[in-house]
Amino acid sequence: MSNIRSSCTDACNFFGKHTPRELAERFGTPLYVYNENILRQRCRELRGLSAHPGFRVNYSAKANTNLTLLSIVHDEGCVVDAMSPGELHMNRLAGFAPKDILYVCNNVSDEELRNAIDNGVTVSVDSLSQIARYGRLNPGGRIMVRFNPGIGAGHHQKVITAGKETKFGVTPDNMDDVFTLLREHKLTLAGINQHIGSLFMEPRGYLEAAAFLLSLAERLPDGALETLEIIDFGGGFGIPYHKYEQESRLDMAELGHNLHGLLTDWSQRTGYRGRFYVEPGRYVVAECGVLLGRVHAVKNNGENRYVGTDLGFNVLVRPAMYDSFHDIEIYREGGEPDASTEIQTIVGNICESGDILAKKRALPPIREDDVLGVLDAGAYGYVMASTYNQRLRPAEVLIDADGDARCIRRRETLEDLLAGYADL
């Protein structure tokens, strides 16, 4: 497809039998578009990291809980985690059996823990108080504990989930207290897990954290290694968001080679026969999603050129919340590739000065009525959308394996805004 700026989606035939402008006309904007083939490819890359018989890819559903996408992930042989009753409900609807769902929670109520227990899923908690709470609710049960390895990684402080400056996990120096509580409530330690953060692009830190968790497993008291069923290394697998700058991908071959060797050698040495989980979310779904929006205004304030769109941070909050970068494509009726650029700031339609999608980017000149494509929007996109300013959440469309488009979630209506009111 010849267009102003579209070489990334052109290279993978992202939109199948359609053009992005056709999809924007047919389904409206803003619009999340997902590509089934890319989603399946990412699942298979992850499953191929290790041939160890206990190795599993545990999809972190918080990245994207669209029921159709969850069903594809299930079809590809992954297991799944849940972090709320809503995610657990969606996972069950997508076909995941309780044995294939890991409930990874923090700071939750008795009611929420009871719901997970009643659903028969394995529960991971991340504090001493939550171990005690679980034990009171389900004495004699099985539980996982999340440990903090002291190693953090991520592109922003808000996504680093290990180390001293995070709320997550039990530090290893509390190990005696952990086992005191387990004995008090007659709980079996069924697994241990960790998560160092999000968007790592080099394998080394992840492998070091994995080795730490295996070392911790060997040091567990009371012969607990013999009862372990799951060792979950967490996730954070990064993807290259700067595609037009040819950013390198995470070296999956290197990661897989070293991870497989680590798991195989350690299992042979210790006699462990349980499962090993990796917990990617972003890597599974980010690149299978593009967010389409339309340009409604272009103006200059002093020397600054602003491109006004319908892509407010109610639709995609990552740039406003994390200063996240997403590459932008430009689709125009009769458009041709344009090598000339100027500095432009792309903003949304929310009444906030922080409603910025892309700040001071060197892009081909954008015009009113252009359709923009926000790349790598499949992870933490729709799931973090809101109705702030009472703007409606967008529709979601799947480009299936044959290149056909179908709506997999309708656009919200004004009536949906009233659905929760008790006296209407």
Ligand code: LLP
Contents of the next structure:
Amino acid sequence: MSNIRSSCTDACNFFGKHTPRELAERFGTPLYVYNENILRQRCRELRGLSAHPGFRVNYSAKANTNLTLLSIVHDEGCVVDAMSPGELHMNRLAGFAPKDILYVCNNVSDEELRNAIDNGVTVSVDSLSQIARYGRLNPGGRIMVRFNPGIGAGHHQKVITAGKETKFGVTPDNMDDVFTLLREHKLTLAGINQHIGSLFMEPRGYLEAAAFLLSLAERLPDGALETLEIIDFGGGFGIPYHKYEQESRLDMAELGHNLHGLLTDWSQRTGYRGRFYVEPGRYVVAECGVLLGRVHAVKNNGENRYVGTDLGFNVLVRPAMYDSFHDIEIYREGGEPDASTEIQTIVGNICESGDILAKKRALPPIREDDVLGVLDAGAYGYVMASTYNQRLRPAEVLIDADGDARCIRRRETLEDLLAGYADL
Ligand code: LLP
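Now that we've seen the form predicted alone, could you pull up the form predicted in complex with the named molecule?
Everything in the complex follows now, all chains and molecules, and the chain you saw is the first one.
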């Protein structure tokens, strides 16, 4: 089928044996569609970053916890993180063994820590008070500590997770207090970790932060390096969201070459025999997901042309929350690629003026009943969706390795809105 704007998904045969319009018809919209081949390819790229025997890709499940996708990531040999009892539950259901789950939490209760301990997973905490809390619950246990390396990075202030302006991590100048608490509760330091922020496109900052964490590991008191099992450098690997402007990819070959060199030299020098983790979320799942929606109205308001869709910020909140950019494709029955463009703003069906999916974009004129594809929607898409305005969360479909489509989570129903009231 010829389309108005679809060269990105055409190039990777994203929809397999189907067309996006057919999928929209069959499963309804809004609809998250995932491509299994792309997901597997991303896992393999990441695992290929280093051949060091201790190197692991720790998929950050917060980006997408769909059970089918988690099982594929597991099948590809990644390990996984969790930051809530819900994520831990999903990881276990997807087949991850406790030894392959890392609980990287922030400001959690006794009950939540107890749940992680009972599940037998390694816990990383990121404040002195949480070390003490863990120590009271599990004296003599193992624990990891998340440090704040003082170097932050990210696509938006809201996702920079290191440096001074953030709630995360223990600053290295508190090291003595960390060890006093560890001794007090007879805890073994099982590992150290960090996460500087989300979405870097140049390897340098990440490598510098990794080198910093390694130098910190060497400076640990009490011979602690000998008991260390995990050194986790965090995630943040960026993907090119501006696909139609040919934005270049993060140079994984350069990143891998340098990271592998760093890990190999450092473990030879220090005798470290534990694991090294990278912890990407977005890089694993963003590009395997396209969000389909339908145009229900088009109007002009003064100079502005608005395209009204069913893609409100309840379905994909990133543009409203971070001003994030997602490329848009346009699928039309019998449509031909259109050379002319017009400035258009694509909006959803939520009762707020901030309900904007794509602001003032030069796109071929969009018409009623066109189906739109929002690219790179696999990460922080469905997981951040809500039932605001009592709208139902969408369905999710997988295009499997053979190109066939299968529903992997059904659309919510009005009964789902009532689930919490059922026992009242
Ligand atoms: N590890 C930790 C401890 C994290 O907090 C995060 C993300 C990751 C790993 C994975 O980061 P990634 O590789 O996905 O960048 N909702 C935002 C992103 C928030 C990221 C929060 N932490 C967005 O839609 O851009």
